[in-house]
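A single chain comes next, written as structure tokens; it is the form predicted on its own.
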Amino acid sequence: MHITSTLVLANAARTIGIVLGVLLLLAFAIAILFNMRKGRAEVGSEVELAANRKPYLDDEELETKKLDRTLGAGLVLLAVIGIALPLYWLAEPSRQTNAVDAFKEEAIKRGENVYINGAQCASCHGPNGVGGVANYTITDPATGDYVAAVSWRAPALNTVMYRYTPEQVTLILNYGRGFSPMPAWGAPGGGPLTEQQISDVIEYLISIQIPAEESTAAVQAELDKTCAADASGNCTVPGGPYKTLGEAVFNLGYTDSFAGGAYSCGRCHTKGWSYGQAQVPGGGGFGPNMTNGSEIRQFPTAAQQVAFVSAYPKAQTSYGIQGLSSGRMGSFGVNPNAVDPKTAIMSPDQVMLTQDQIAAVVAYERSL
């Protein structure tokens, strides 16, 4: 509604600007036809009827309603100069804006047909990112040798930019991810689609992002039927999968594919966890091994630990004990993408767990 609104606006500013330029260029026009015309008895006699030889109008003719008419005229056009030129110019900044939004609604368009269609990215992760499963077969990492088809938890995208920013999940589309469904779609990948196709979809991404308060009642109710904490953390839910809450949110979607496992930890920490074989919990996948007291080593303090895992560092940045990050871990307690109040594109509350869930989990994760 808001874009059609101010697309709307636009056009209605430009019609005003356009009227405007062609009510000038045609009173400009008949000047000089006028001008033509009257100057057409001088031609061949220029010397005896030359503009500053020529008798021009006595003052009792000049100064009469003749006079009145031609500054009158001259006052309505400096009238429509003085304010229809102000106004056009008070209006430029929204025309800009409209502008800027116009090409998004564009570029949103495009991208969805690059989703459904050109990658048919919607076949594996929903339509509108719901999440969904796609095909996939595994082979021996030495050998190449075939091992098992499986039914792999393609996650959920409409809370893809609660965790990452723009340029992560282009580096995701443009070289895919590795031992997985994924594949690379960028060109620089080796991929089919162009810069510009990346782009728009990443625009359509953001346009299809759950409000918070509905990706964090659906956390709740996941939560509500496979744990129940009690005020310790301890589930409740009888004969239930999981002993505490920071083990049920590590495993956020195991049971039924809720969300295709985007809020979990298990998704990436723990091997086989994507196609419903799980092994080792946080033994390591695409994730580094989280046994053995690793993450007590890593970070002296749980403090430290939650603060990492809500918001996690960019790209070569230190973390930890000499912990160097790789960027491709999401910040799952807060927004990369509604830090900058000036660049904002997300909400500071759309964020994937909350500090009390965070917390639970680290506490998981250090027990194991």
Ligand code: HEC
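Throughout, rigid core stands for the largest set of C-alpha atoms superposing within 1.5 Å between the two forms. Numbering follows the first chain given and starts at 1. Keep in mind the model is a prediction, meaning the values are calculated, not measured. First, how it differs from the form predicted in complex with the ligand.
- If you fit the rigid core between the two forms, you'll see the Cα of L23 move by 2 angstroms or more.
- Positional change of L62 between the two forms reaches 2 Å or more at the C-alpha, relative to the superposed core.
- In this overlay on the rigid core, I32 has a C-alpha that sits 2 Å or more away from its partner position between the two forms.
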Second form
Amino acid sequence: MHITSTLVLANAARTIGIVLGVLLLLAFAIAILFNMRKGRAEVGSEVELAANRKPYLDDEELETKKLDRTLGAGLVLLAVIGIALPLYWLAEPSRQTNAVDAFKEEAIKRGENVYINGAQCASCHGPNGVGGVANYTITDPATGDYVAAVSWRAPALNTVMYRYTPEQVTLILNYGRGFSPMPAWGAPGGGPLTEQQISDVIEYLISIQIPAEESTAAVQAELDKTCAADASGNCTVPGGPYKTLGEAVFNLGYTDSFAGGAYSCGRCHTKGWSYGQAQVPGGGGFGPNMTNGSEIRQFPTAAQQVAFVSAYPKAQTSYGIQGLSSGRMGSFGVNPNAVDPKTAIMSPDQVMLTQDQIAAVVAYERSL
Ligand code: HEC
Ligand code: HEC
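To test you: the structure above is the form predicted on its own. What is the structure of the form predicted in complex with the ligand?
Every chain and every other molecule in the complex is listed next, the one we just looked at coming first.
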């Protein structure tokens, strides 16, 4: 009995399984049928055949007209490349220089903006760097007490590339001259301008340098006014401020602030010179004391001294008997930016003073 009932149960389960299987097959067949009916008519096929299912050109057409047209177009394009590419290549160098010029022009424009508005260099050094004056209060370095209110000459910058390299100017701008109205502008000296702005303002300064003839003529006119030296270098202006050409050169611009004193030696070598209260001539200031025959001791011959003043040595090079250049003075007879013709940014005739004027001022210094 036990066995029989198990068999009946097993049969029932099999029957259910078969019925279910048949039902599933039926459903599957119906689904396929439906799908086939749906799939027969493609969507949109009744409107137009897809491009890849259209009949293409016949061989006749494909191998004549179509082929010729394609080859012709290829030839035209090849010619375009063959002509345009060399033309493009030919124009490349000028395109590069134009790009460099455009960059430079942008820098000059930005520098001019710094010069006039940003840092107001113009308010002291004059428009276009012609030189000017700055109101300044001198205080006691020890106590900070008020000493005097003065007008301090700000040297012309339209010849600054006659005497300094861009590196030297960068140094001056970075740290300023703390004893004077000239503040520190660069970050290294705690100033407000960025490295980029300093380099831009220097590009601007380079762009405003005056031609050599203009500078030489202006210096000569000033010397004619204050000295009018005769053949032996003695001044002939009646009751004039100077005895010799050398003294007049040393003090160029002292009486009338010509070029903000840029061409003078006194502004650095005589205390009080820049604000019209010159003390001992050549007695020392920013530059060393030259009195009591110190220059004859430093430079055994005048020629050595002329060479030093003309082409001021690079910073940290020694000169004379016991001199060491600090890079602060600048060249007065050789333009340091015109020495190497390959990298020159100035012309060799753009110099502060002529060799005769330098010889005269050196003779004056050796007499102090
Ligand atoms: C407040 C006035 C003032 C301002 C502003 C000023 N300067 Fe000066 N600058 C001077 C004075 C004054 C001197 C001369 C200091 C001395 O007696 O050594 C000087 C010196 C210089 C020198 C050295 C020139 C030389 O031959 O010895 C340079 C370069 C210079 N300034 C550039 C600039 C530039 C660029 C700016 C603007 C970023 C500027 N200065 C802003 C007053 C000023
Ligand atoms: C911007 C300031 C400045 C101006 C302008 C200047 N000097 Fe000097 N000069 C110096 C400094 C600073 C030294 C010291 C050397 C150094 O620091 O490199 C010096 C040194 C000298 C020395 C050597 C002195 C020694 O005993 O070692 C002579 C000579 C000299 N200057 C002549 C001149 C003559 C000439 C002029 C004008 C044509 C002139 N200087 C204009 C700043 C100046």
